[in-house]
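The chain that follows stands alone, in the form predicted alone, written as structure tokens.
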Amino acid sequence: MVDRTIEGKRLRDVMAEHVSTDERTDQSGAAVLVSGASFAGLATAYWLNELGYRVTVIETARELRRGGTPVDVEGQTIDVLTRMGVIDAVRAKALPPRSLEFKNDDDTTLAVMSAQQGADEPRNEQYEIHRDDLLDILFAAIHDVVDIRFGLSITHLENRPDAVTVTFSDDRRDTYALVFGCDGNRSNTRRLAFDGTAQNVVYPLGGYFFIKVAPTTALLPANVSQIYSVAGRTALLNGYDDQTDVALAFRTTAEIDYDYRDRAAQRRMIHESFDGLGWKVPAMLDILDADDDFYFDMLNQVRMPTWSTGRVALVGDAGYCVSPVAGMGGSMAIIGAGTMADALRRNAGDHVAAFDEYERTLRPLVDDVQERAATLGMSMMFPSDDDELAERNRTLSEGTLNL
């Protein structure tokens, strides 16, 4: 929910050395799993067929799963879309640069950031792009060169020296050289290939969110942002030229029992968080209240001491989500891909080598990111108390936010 945790230019600091060239790497045809088809899932699956590995990629949902939010693009991730040869099909459908506003009860803008730079200022270069169409756009590199299929999960892995032996939730077996667990947060694969180091990876930040895009355009103009913070609560809009993203976060002390299915007791929970707040407020929660498609989850991170275990290997959220508060989730996949994809062409045969490889190129972006999203995105964007709101009001004022 957060632009830009960290500049683009510093993401190609940290980054650079790691870009490597066309060369392909011959993996001789060795079978390779790719559990999820999203952005990691998808990105990982093209840089695998690209190595020479003959590849399968499975997802639960009976095809793409669609909606959400637009995703940012910059920095590296410019570099690998580049790379894989996507970057201009990016480019076209990217979303106009938007401002983002802060405001006050009375709709009075506190402070403005300013729109984005494109394409016209390529030292800063960054775009916006619809979930969907980025979404489509990895889809296309891959369909006709790899085996896709839907409505197929996990459910057994044999982590062996040699090789994975996978049990489907269709009762059919096959074996893998190498198994990639792209499946998101709550990753499957983490569960299954992880044993006991996968429990207690989840770190809550102290709060939950809800957030849904509605199709309409009444609350604000097209190519702005707007939020509206009180003391542990806050109200962020996206607008867009056909639809708004409609967001509501609370902070908390203490983890939520709720049950994930039941969005009554969600809605339950948002409206004792909101009602009689001002602004939009009041719009946002009918919003809310005219359907149950929306998403509502804690804003938490992914923090794992190894991110690889034998043969299988997590890549994105899997194994390093760094929250919504930093706004670089879709970002953090493609560069997590490539980042493997390097590793594997360098460390060709060796799977142990190019795991490290892959964790300790990457580790220290995705640490930097998390921190900073853990501490300075929630006190910026989610300020839990009076003194919180008061500290980034005064940054607000002096405009030395820095997001």
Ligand SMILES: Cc1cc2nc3c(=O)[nH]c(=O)nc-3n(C[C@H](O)[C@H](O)[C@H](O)COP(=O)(O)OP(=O)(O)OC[C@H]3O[C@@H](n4cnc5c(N)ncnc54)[C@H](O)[C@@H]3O)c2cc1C
Given for the second form:
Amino acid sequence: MVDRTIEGKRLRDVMAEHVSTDERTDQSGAAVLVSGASFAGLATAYWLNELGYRVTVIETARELRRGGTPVDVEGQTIDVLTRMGVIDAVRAKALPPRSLEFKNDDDTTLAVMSAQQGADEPRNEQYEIHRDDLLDILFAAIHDVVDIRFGLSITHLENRPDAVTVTFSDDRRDTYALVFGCDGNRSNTRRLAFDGTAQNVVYPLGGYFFIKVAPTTALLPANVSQIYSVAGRTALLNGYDDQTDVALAFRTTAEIDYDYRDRAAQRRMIHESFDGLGWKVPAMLDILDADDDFYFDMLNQVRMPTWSTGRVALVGDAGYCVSPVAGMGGSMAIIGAGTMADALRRNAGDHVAAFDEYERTLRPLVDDVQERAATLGMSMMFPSDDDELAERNRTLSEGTLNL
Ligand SMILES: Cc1cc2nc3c(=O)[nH]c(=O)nc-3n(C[C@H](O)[C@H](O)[C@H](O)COP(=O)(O)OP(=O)(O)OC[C@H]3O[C@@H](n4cnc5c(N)ncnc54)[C@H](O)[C@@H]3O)c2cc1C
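Same protein, different form: I have the form predicted alone, so give me the form predicted together with the ligand.
Full assembly next; the chain just shown is listed first.
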């Protein structure tokens, strides 16, 4: 169990050394609300507090939502985490570098992509960190300076020119200068604040995926990822020294109508796609069948025409989910929070200009990452048919794959 009080205070001391005085632009203690306490929400709350806002974070879950595959930390994400003063805590928890092996039916290796190693040169610095460790680090950085309320969500938003009045799930109402929707792919804030436009922003990538973190090390060595594809179906394993990520993805041409609470139906869909396949798939299906504790969803992105409306803005997956295919969801959320902070600081007191700058600065990166994930990422990681698979294997044999 993490002693968050002690760790939080220590991190705060470290942070004070890192934050330059111009980052402490005083926003006169205006009250702001952040919905969602994951990477986007915790990082946004950190920066809003630094800028002098009075920050409340609400999270619908009873505690931080844990689980999931590790997060890549590189490039601009390292800059933001360094400015937050938490990069040393991240480095201390970094996972060993991992290689990615492309496998055949009989477990022979088609190709290997070696991991980029830690920090031989600063510009190549790259880490992987367990999702939960990064959540703990960000939470420790804010929990003693920000009001965090679990088990709460927004039920109504009145987005007026002068302020936003919010009604919560416990029926309380409060008024805020700004509201930040950091509540993920299926953002509640997006749905409530953006009216009709927000209903059509989910961009399907043409597939579904299952993922489970299993407490086994029997399927592959530690610090290795392995991927096995046949037309329209991919099986992926990430090995660690104490657990394994087990993932199965299948391609579809149309959306499937299913009940997200019906685990048996989801299992059936996965079995229909994967029964009879070789490699380590039978063992992976046994893990699927073991219990209901797994993640299953459509592979999708969020592509919005604009990330803010009035005094409400979206950060992270809520506004621009890049999908698990991009492998950059966590990084993008942290970069988004850092970009928002810079924009608010440079446009102190003018949220319209700040939200505009936030979007102008970040959109080219988001567009690029989304496009690469939807095209190259999908065809390389989840080839849809025999032609795409053959092309992927040709790229692998030439050693020119660059994900
Ligand atoms: C439990 C979990 C496991 C994940 N596993 C993976 C994975 O294995 N691979 C992968 O690529 N990505 C995974 N993701 C998504 C990944 O974390 C995001 O792509 C990325 O971190 C972007 O972060 P975010 O903060 O924008 O969104 P998220 O990390 O999705 O966080 C959104 C937060 O908002 C909260 N929230 C949702 N609705 C409300 C509401 N109505 N009111 C208040 N709070 C709300 C959620 O509980 C969550 O804490 C996972 C997300 C979660 C929550």
